[in-house]
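Only one chain comes next, encoded as structure tokens, the form predicted alone.
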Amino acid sequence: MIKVIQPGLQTTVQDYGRIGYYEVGMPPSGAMDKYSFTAANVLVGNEENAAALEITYMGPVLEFQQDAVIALTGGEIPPKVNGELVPMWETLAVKAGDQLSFDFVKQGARVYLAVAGGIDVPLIMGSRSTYTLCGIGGLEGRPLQAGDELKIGSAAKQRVKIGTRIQEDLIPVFSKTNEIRVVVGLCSYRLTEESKERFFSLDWTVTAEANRVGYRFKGERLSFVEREQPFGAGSNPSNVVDLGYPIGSIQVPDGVEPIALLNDAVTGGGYATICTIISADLNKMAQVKTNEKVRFVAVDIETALQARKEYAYKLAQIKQQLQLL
């Protein structure tokens, strides 16, 4: 068992995702930084999909009721086991009555725990990840509360040896100022030249809301080109008839400020989306937090494509480490 003793601002359970249930209105939730979640379960031996605790800002204070071996990921947000630092992107030892705790966050948004034999909650859907908003999956479908007890799985895939570290180059390094990709459309045609242009060319501030659900961005007004709208579209130049709303997607309520569209964004509505963050970038995007600076680099469906398979590859050099190990 862990058990918790502080919660942090916000700690959930999550896997993968809810994967297959998009068509009826259920996003994937899932960790936000896929990358970081990855690879700490990798650093413990568990399947890539072992549930996971997600850490947001600032850090939960838990207590191990048992020996076990663990993995911190992500952004930094520095742990110390009673009391004292310890790396992260390192497989670690924790004995029975350690306690896990974080200092102030100094970059990036969101660290990962995962521990040897993966977070024990109930499937849902096929799912372990919390989904807040239903208010299902993870424990009891919320964030940790103090006195919560989490139950440890009964065994990881592998044994992997107490201070195997992910090497250096395959860390990635988080900054205030960022570069997010973007395939344009659907909807892009919505937006003037003019708008279009200016999209690209600002750094947008990340805005307090920033959480799962979505990031809003605040720059400037955008314009959209004139016309009657079509019947089943709202009113507002914004409104087209309602699609689907890829995970990533940015669309700007009347104009006013961007909102990215995250894993447990709603799957559909009538605004129009005038692209789409990268899959291999969702990953950076995770890991900006509020008062941060994006910039959005438009790419082709070539880019983003080759940008997956270097992420693939990334992650595949992880795993080949610790089986040479």
Contents of the next structure:
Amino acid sequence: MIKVIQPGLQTTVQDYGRIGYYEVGMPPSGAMDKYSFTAANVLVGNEENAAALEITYMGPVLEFQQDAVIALTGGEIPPKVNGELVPMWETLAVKAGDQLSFDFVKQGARVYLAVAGGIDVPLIMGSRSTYTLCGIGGLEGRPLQAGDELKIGSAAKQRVKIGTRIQEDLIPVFSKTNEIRVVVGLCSYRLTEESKERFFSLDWTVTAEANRVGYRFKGERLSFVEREQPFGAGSNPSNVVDLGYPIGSIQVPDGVEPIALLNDAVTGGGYATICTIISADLNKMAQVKTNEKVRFVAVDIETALQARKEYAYKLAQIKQQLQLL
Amino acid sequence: MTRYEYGGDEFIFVELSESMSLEVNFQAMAITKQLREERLPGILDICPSNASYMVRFQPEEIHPDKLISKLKELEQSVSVDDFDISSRIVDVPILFDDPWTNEALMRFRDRHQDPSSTDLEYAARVNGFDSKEELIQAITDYPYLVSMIGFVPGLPWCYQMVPREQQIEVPKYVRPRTYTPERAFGFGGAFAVIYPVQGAGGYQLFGVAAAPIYQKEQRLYDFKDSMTFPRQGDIFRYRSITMEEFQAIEKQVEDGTFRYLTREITFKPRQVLENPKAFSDEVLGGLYA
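Counterpart to the form predicted alone, namely the form predicted in complex with its partner chain:
First the chain shown before, then all remaining chains and molecules of the complex.
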């Protein structure tokens, strides 16, 4: 059992996500930075999809009521056991009665805490991920609260030696200015050429509305090609006949602020989407926080697929390094 | 002209038409039904929408360009004429002009085109009706095709089965509300919706549904197989009810005894496209027989 002394800003149970229900409007949820999430599970010998805790901006205080093997990965929110700093990206042992707490965030936005055996909550539609909007998954469909108790599962695949560490070149470095690669498409025909050009040359600032649903950016107003609105679309030039939104797609309602839709986002609606963040960069997006800068870089589909391969290769290297292959 | 677009490296988005029509929705339904039946490797989600559809795939299994070629073939080979829709006709009771959505919409007048009237009054006026009662009459006279599911789990986009000139069309809010009551009945563009859960929203608010369309506890009969009730292709008849009936249904929902009045139906798109009025009369006759 893990007891929640303080919940932190937003700490939720997440696994790889709820896949295959997009057509009924169910977003995938799941860990936002899947690279860090997977590395944490690998470090404790779990199945890659085991449920872990996603910790956002400000960490919780947790008390272990049994001995456990844990790993912390992701953004740098320095973890402490009984007040002493402990390393991230490393297999750690904690004892019954130990308290895990965190310093202020230094880099990135989200930390993953994996426990050998996984966090044991019920599977809902094939996933343990928390989706707070509908109140399903995780612990009672909500972020952790003080007084909660989390059960540790017994499904660890293998034992990993305490002190095992991900090699340095496989640990991501997070920055306050970021390039996020996107594939242009969807309804990009709606933006004027000039606005398209501005979209890619501006440094966008992440606003305070940056969470699991999506990130909103401040920069300048974009304009849409004038037209007589098609039947059924609604009157605003940014409106289209309601359609599906890919995960990672970016829309600009009324041209005011671009919104990138992420893990808990709406699955469709009536705003023109203009591009989609490539899957390999969604992990990076998840580690960007309010007031940091993002520049969007357009890439073609082959570059996106290549980046996806490189990402898969990095994960394979982690497993190989830990001799888990 | 159909647009085939990449949605990053995991999605293909296909816009069959920029404007909405029953015909294009049937076409999206027919193509996605065929795609589902072909069980291609690497397909994760097939999401038909109003005048478009979207496919989520694993590029390790199928290259996006190969998938696009396949979808283009389907566009050529699939016809709405030789495809049957098996779905349900459903009686959906709505309390129009109810106190809860009225309270909600009054809180957001500063985000509305016409701060001095209610959403119903405004929508009636811009559609050329003399009163909100006439608008409600037009909404409830003919049934709707559930043309898309999404936004949040189970939200049905519903498009009325009437000729274009009879369609009701309203703008969305100037700026979306941050609050919409659960089960609110809304209208935006040419679509009627029910909001399954409380949340943000930009559609005009006309009333509230008496029964849920999303139930995570899955206690009611209609939710035994799924947390979400509406399915694409269903035919919803919105029926205006009184406060008394509303309260009676709420009580049944609480007791766990509520069941939607439904009839199974199999129909061809052509029946709807050729004579929507005759089709409507027939299905409503069958529903309430």
